[in-house]
Structure formats: C-alpha cells, structure tokens
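Single chain ahead, by itself, as structure tokens, in the form predicted on its own.
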Amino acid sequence: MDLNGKVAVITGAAVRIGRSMAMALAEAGVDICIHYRSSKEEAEQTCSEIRELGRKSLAVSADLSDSHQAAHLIMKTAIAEFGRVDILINSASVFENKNLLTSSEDDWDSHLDINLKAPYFLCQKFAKSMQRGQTGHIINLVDWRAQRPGTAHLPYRISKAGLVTLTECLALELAPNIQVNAIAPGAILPPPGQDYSYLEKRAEQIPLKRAGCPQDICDALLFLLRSDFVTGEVLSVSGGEQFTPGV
C-alpha cells in the first residue's frame, strides 16, 4: 500500500505506543483518527503535531468497554471527517498480572471487552465501510505471550490470544480486500506505574539482552502495511524473549 493521503483509525493513540505509533504514520503521510479513552490533553496534543506535519487529525473519546456504540461512534466519526478509513490499528488494551485464583469477574471482562470484544466489531464497522475497490489494512497489537502458555497475566494472555485467531480468521474471511496482521510487542515500555529499571531487568532473560522501542514496533507497522502480499501474520518484535524458558 502506498501510505500517502490514506487515512487511519488507532485506538489508544494518545499515549505510548499507539501515539508513537500515530507519528510514524502522519509523517509517511496518513491522515490520522485517534481514538482515546481518558488522556484528553495528551491526544490534543498528539493531533497537534500531526497537524504540523500537514497531515489531518482528528480525536474521537470513546469507552472500549461499550463495544458497539465505540466502534459506531469512532467509525461514523472518522468517515464523517476524512470520507473514508484504509487502515485500522487496534492498539488500546488493558494489562494486568492476574492469575486464576487473583482474578475477578470484572478483569476478566474488562480484559475480554477492551482487548478482544472492541477489536472485533471496529473490524466489522471498518470491513463494512469499504467502498468498492478499495483496499485496506488492519493490524492488530497482541503480544508474544497470546502463543505461549504461562499462569501469569491470564485474562490479559487469553484475551491476546483470542485477537491472535480472530487476525488469522479475518484474514480469510477479508481477502483479497482487506489485509489483516497483527504485531506482537516484547519489551517496549515498562508497564504504567514502573520505570526503566522494570526494563533492566527484563532485559536479563531476552536473547537479545536489550529492550526494545516504539520505533521497533512503528517499523514493524510500516512494513506491514507498504507489503501486498502479507496477511494473517503475527509478527513478533520482542527480542526472541517469547523463545526463553520458564517465562
């Protein structure tokens, strides 16, 4: 695909790796929706910049936990503005180590709704906003730990895991139209709440003996979405941790 002049809807855009995520794309040339739940100011600001670097921008508040009304509200929004959305990047997530005999009802559907339940249907209103001819591209942020199997972060690894088999169904299901791909970030940020030293220490137990960061994840983006001939991928950009044992 050739990113000048498309537009892209990101949810959790204001903040961390969606918004490093929402620069890399203006500054190749995509108009730009971003979706955020609370961080007013920091999706503001974020519009902003992409302004300045001539592209449009637009920031849509939407509750995740409402999967129907936010993929209505964040879709009907986006082509009211730009007329149409060729790219769609589900970014927004809940992360939290919780294990079975730690965890509530309300983390586990927390979890399920923001991570899984809104994905899906943003990937149905965008799938069903294409105008005939129109190719597209939807990514999908899990993680390396959705294809292993662990007892921490549970309801968070089950409901990566779920977005890793709806990437490869939708994959079939959308073609040849619509590509669908998912990135599956390692040690990027540390968690909110930690600092660096959160990544010092992870680093210890990834081969590459480094943590990574969000230009490795915008790479990984922009390769995905210029390919014509990648789909129902999950791409890893971890450092090789989800091949270390016992993590």
Ligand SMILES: NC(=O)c1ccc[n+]([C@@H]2O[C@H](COP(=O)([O-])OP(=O)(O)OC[C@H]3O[C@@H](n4cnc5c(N)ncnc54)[C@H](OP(=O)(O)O)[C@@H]3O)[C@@H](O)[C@H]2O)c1
Given for the second form:
Amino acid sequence: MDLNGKVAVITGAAVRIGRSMAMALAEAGVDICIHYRSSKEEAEQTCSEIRELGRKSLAVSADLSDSHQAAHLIMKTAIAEFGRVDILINSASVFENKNLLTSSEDDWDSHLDINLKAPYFLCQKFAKSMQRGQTGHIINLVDWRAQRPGTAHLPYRISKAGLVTLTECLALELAPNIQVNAIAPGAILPPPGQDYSYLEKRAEQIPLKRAGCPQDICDALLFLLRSDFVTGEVLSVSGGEQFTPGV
Ligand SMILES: NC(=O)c1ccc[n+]([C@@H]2O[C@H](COP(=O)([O-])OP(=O)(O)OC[C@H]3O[C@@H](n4cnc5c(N)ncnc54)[C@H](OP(=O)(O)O)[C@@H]3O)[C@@H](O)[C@H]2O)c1
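Form predicted on its own done; form predicted in complex with the named molecule now:
Next comes the full complex, this chain leading.
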C-alpha cells in the first residue's frame, strides 16, 4: 500500500508503542485517529505533533471494556472526520500477571473484553465501512507468548492467543481487499510500574542479548503495511525470545 494520504485508526495511541506507531505513520504521510482512554493530555499532544508534520489528526476517547459500543464510537468518529479508514491498528491492551489460581472473573472479563472483543468488533466495523474498490490493512498487536504455553499472565495470554486466531481467520474472510497481520513484540518497554531494569534482566535470556525499542515495532509495521502480498502472518519482533524457554 502506498501510505501517503491514507487514514489510520490506532487504539491506545496516546502513549508508549501506540504513540510511536502513530508518529511513524504520520511521518509516512498517514492521517491518524488516535484512540485513548485516560491519557487525554498525551493524546492531544500527539495529535498536535502529527499536525505539525502536516497530517490531519483527531483524538477520540473510549473505554474498550464496553467493547461493542466503543468500537462503534471510534469508527463512526473517524469516518465522520476523515470520510474513510484504510488502516486499523489494534494496540490498546491490558497486561496483568494473573494465573488460574490468582485471577478473578473481572480479570478474565477485562483481558478478554479489551484485548480481544474490542479488536473483534473494531475489525467488523472497519470491514463494513470499506467502500467499493478500497483496500485496507488490519494490524493486531499480540505477543510472542500468545503462541506458547506458560504459567504467567494467563488471561492476557489467552486473549492474545485469540487475537492471533482472529488475525489468521480474518486474513481469509476479508481477502482480497483487506490484509490482516499481527506483530508479536517481545521486550520493548517495561510494563507500567516497572523500570528499565526489568528489560535488562529479560535481555539476558534474549538470543540477541538486548531489549527492543518502539522503533523496531514501527519498522515491522511499515514493512507489513507496504507489503501487498503478506496476509495472515504473525511477525515476531522479539530478538528471538520466542525460541527460548520463556516466561
Ligand atoms: N510493551 C511491550 O514490551 C510489549 C510486549 C509484548 C506485547 N506488547 C503489546 O503491544 C501493544 C502496545 O504495548 P504498550 O506496552 O505500548 O501498551 P500499554 O501501554 O500496556 O497499553 C496501551 C494503551 O491501552 C489503553 N487501554 C488500557 N485499558 C483500556 C481500556 N479499558 N479502554 C481503552 N483503552 C485502554 C491505555 O490507554 P490510556 O493510556 O489512554 O488509558 C494504554 O495507554 C499492546 O497490545 C501490548 O500487549 C507490548
């Protein structure tokens, strides 16, 4: 896809990896609808930096726990502002270290609603919004752990495994007009509440012996969006961590 003049919706795009992807796409000529929940100031700041690059930008707030309503609001707002959406990036996520014995029903619901149900309905609204002759891309942010058994982060892992399955199934259902791919980050940013020593410790067991950075995710994103013959793929950006015993 030639990115210049295209329109993207990115969930969870006010801060961290979502923000980096928004800036990278804006630099590539894309107009951006920034979704956020609580990071209002950061969302407005990101929008203003995108406008400084000469691209259009709009921030929309929605709680993805109310998945179906939020998906409706986000896509409706983006289409009202930009006329169409060409790229959907599902990046907003919750990540709690709960396992079977420590998780509550609320933990299950929040992970499945925000990490899987919201992307599901966003994909549905996006696909239904496509106009005749329009092509598009969906990129889902998953995790290399989604495809591996492990004892930590169980509801998270299950939600991301579901998002991998959604990616693969939609690559078939939405072909040939929409390509659907996933990026599976490894250690890119420390989780909220942790500092960079978390990543330094993780780096010891990463084959490339270092953590990644948001630019690594942006490079993978641009590759997938510019590729016209890749769909249904999960691209690990993890320094090879998916081949280690893992956590
Ligand atoms: N960071 C990593 O190293 C890493 C590793 C593996 C996978 N990933 C995946 O890569 C993606 C981006 O990672 P990240 O670390 O940048 O994400 P993050 O900081 O954990 O979350 C991104 C955004 O999700 C939004 N969010 C959380 N709960 C929400 C809700 N109920 N409704 C709406 N939005 C909600 C928050 O928006 P507000 O701030 O506006 O509330 C938050 O800023 C995620 O899908 C993550 O699972 C990241």
